[in-house]
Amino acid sequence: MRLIRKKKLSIPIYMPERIIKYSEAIQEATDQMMGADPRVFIIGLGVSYPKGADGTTAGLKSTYPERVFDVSVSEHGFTGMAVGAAINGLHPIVHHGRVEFSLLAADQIFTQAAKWNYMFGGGHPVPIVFRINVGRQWGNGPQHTQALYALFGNVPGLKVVIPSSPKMAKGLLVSALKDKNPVVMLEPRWLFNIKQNVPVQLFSEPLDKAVIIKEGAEVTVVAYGDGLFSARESLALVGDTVDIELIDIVSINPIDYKTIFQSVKKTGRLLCVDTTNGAFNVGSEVIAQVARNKSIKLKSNPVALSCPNVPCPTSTALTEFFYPTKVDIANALLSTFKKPLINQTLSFEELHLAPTDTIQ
């Protein structure tokens, strides 16, 4: 509970903290920005449904009937329409329910929206937001669980962010809708039911700034999205055994190397957590940049935790070993300092069902 005072009555009243889900935070940011800016509209498959886009567009069709567009199954076509609308001054939100579906619109995202302003001398912005669901989901198998973070992070002209919490999801979407550049918001569906205290009013989070979640002096842990959620959980397992500095990278294009470098200079150790395949991933790029920085003196070799370089299995008996868990992260940290490892078996629910935790 928090105490507030009404100015006119000058009497104290109590208001409970407002805890909402990740998906609800996205819906609220969209609703508030559509109310504030008539140029904003939504386009995508199923966005007009009562619980459209996993609840992230719920109710918006009834509130803004002329600005929520359901479409035929033609990702290239409707994404191209939205890019054209952005070039002509509107501010579309394009929703792709799976990253694999967005690849059908790769030309419109990577070649048109990302390059347009550059090709025409910087005076022709493309203010568009691509909301794309990524990552793990029970039983979805090889073709519906990819994240492809590095694919988007590699494209000049795109700003690419990955919200790790409900508050960050709302703040980043607001910033994306105020930006003149194409912004890709990669949303780990694994996090859609986690909860947090999120301000009711409009607020923004920087699109290019990493956040230090926990300060520490012995090792820097860099993570993002659902990997950051697991890294948060590992803190309780490690306890006071290791003094961890945990960084939410937030953006993968651009990456806030200043914050990362300052942390690793202090700790001398680095662990990167990815929930995608190990080859060419974000953690590999961070480690490479740290290794190139001559002002950083490492006390031990950097450690990278990620998924194996095979497609994600459908079987739960196999996915049990696919994604880095809180135990994997904790033991990677403990082994760096030659501390006793944790022998803990995670439950089926912890391994395979999306979390519903409330985070600080």
Contents of the next structure:
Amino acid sequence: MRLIRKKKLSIPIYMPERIIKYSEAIQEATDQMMGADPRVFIIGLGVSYPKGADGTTAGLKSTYPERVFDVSVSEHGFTGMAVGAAINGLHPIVHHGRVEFSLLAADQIFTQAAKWNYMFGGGHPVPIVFRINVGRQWGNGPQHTQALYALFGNVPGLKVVIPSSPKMAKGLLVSALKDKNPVVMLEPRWLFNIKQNVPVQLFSEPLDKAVIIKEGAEVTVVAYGDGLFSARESLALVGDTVDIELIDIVSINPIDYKTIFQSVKKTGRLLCVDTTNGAFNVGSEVIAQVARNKSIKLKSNPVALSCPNVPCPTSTALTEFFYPTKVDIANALLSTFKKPLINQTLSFEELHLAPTDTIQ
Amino acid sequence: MFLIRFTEQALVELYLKHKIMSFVHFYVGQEAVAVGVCNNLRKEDRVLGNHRSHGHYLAKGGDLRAMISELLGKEGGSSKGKGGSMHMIDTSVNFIGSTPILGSVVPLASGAAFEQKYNKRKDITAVFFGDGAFEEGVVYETLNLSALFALPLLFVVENNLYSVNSTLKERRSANHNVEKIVTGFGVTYLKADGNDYEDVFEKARMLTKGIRAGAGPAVLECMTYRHMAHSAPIFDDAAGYRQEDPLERRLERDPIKKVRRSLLESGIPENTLVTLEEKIRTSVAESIQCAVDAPYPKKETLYTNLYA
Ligand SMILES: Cc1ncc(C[n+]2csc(CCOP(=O)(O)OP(=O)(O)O)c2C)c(N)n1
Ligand SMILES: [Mg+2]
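With the form predicted on its own in hand, show me what the form predicted together with its partner chain looks like.
Let's see the whole complex now, leading with the same chain.
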């Protein structure tokens, strides 16, 4: 048992410590929201399986037999059907097991759902959640690992969140299902087995607010998803040498610049971590906005870490060098401050197998 | 067929020993389809495949060692370790490529056939894909296009009754009729017993003959079973979803057993067959050893090959 202070209550109450996985947190949010709102249904390949959608829809078919739809391999068709159902009052969750599969439905997501309310002059909401898995795992290769985050950030009319922890996954999905707009939840596959203490009851996390994970005075680190996970790990490596402020950007559409600007004003330094290719990514957008802000005086050039501008290959001999690691992040920070670098080789497991750590 | 089966059996062992760091979709049980079709193709004919293409690749004559090296992520792999199991290629035998985005390879195959027609070649193209991929809209667009342009294209649908763990019943209405759909596009349709090499061979022979003669595209739907789990080196009967194709039925209709039986019946002595099988197993074992010993790609190659 652990003492947890509930936000709205003034008296502390006892809540059981409840550590669950990222995938379980998504499942729980879905289950609870389906219980609360009969308009919510879920559709996607294999979502009705006992351990459906990598565990994120496990058991839902037996709880809600009429509202969980396995479907033909027809992404454009079933995504469009869900968008149409949303326009007409339901609140679908559409699941795509890889971002590449969702591209077959790009028209429905980007050109139909995202535009509908605007192009008809308002008053025509499209309440829908696109849960889209972003691959990163050994052996997935060029066509199953594209980290196309920025693509979704680029389209006005979508709200785009990237949960970085089990708690965020639950809270953001709940918010997404209470929102009247198309919300894209980009889920880094790499994080599915990380664990955290997640409240049992329904709670929501704002869709448009960055979260300060750790306060600090000397440098602002902005990251999301699996990059944020590595950035968290790098904190321990850097220790007290550098006083880091770590920000989980959470939403890339819209981006919470208020939080970021405030932080960079204080620290005067900025490091962005992306787990996507270097060109046109979240970090480049954040750095551009910071650079344009006249009230921010940077003490050193902003730094961007990301993957190289090539597809992610399959062989682990090559993917070993693909994603920025906790050591890369730590060293980028240390070199900004001209401190001695860390020389640590990561094990095969650390490099290639998805983490199972429990985070705070 | 024996080569495909023995290779994958050896790969299962290797996979279980955790040496394969690449998604693997085993073809065990479906060998008669690839071989029955490809034995009607010439070297110049083209083949494209999907995520489950070890069999298509080997049946077209793809290099065994390069394939295994690719699965192991080695420098000498057919894609230098960049592709892995879901991306087979050997253009020296006109195996044009395979990709795991369902349906995507079908219009690409029509492009290969388009080129053949455009340049007045006498060759044809065959594309292998599953019953799941057959539900993607682009396949229907391509049926129409290929009929419109009278392309020399054979669509080979490997209907193993499942898309991952979803049965046909969960994905199609009871009135779904493939033959009516296909012929409605003006495309020829035949259905074969995909567990029976001779039936596949015979029907593929008829269709490829027509295609070569300029009759336009055709669909060959082969009813078959995938013996193993969707993408793991295991038999998943215990998981309980195999309602359509229980183990006994699969084993009884195993295409390898059937071919073996008819070879024996045709008068080939048992020991000749055993010697042949041993020879294949040895060559597979040698290729695996060779791939295991081969070097991994160098870091610099991460950045190469982006542009031609
Ligand atoms: C566009 C797309 N959607 C979903 C998937 C995920 N997926 C990979 S294989 C597969 C099953 C495909 O079934 P089928 O085409 O019948 O081939 P089989 O695996 O049975 O050989 C699915 C759904 C994918 N690879 N591509
Ligand atoms: Mg199938």
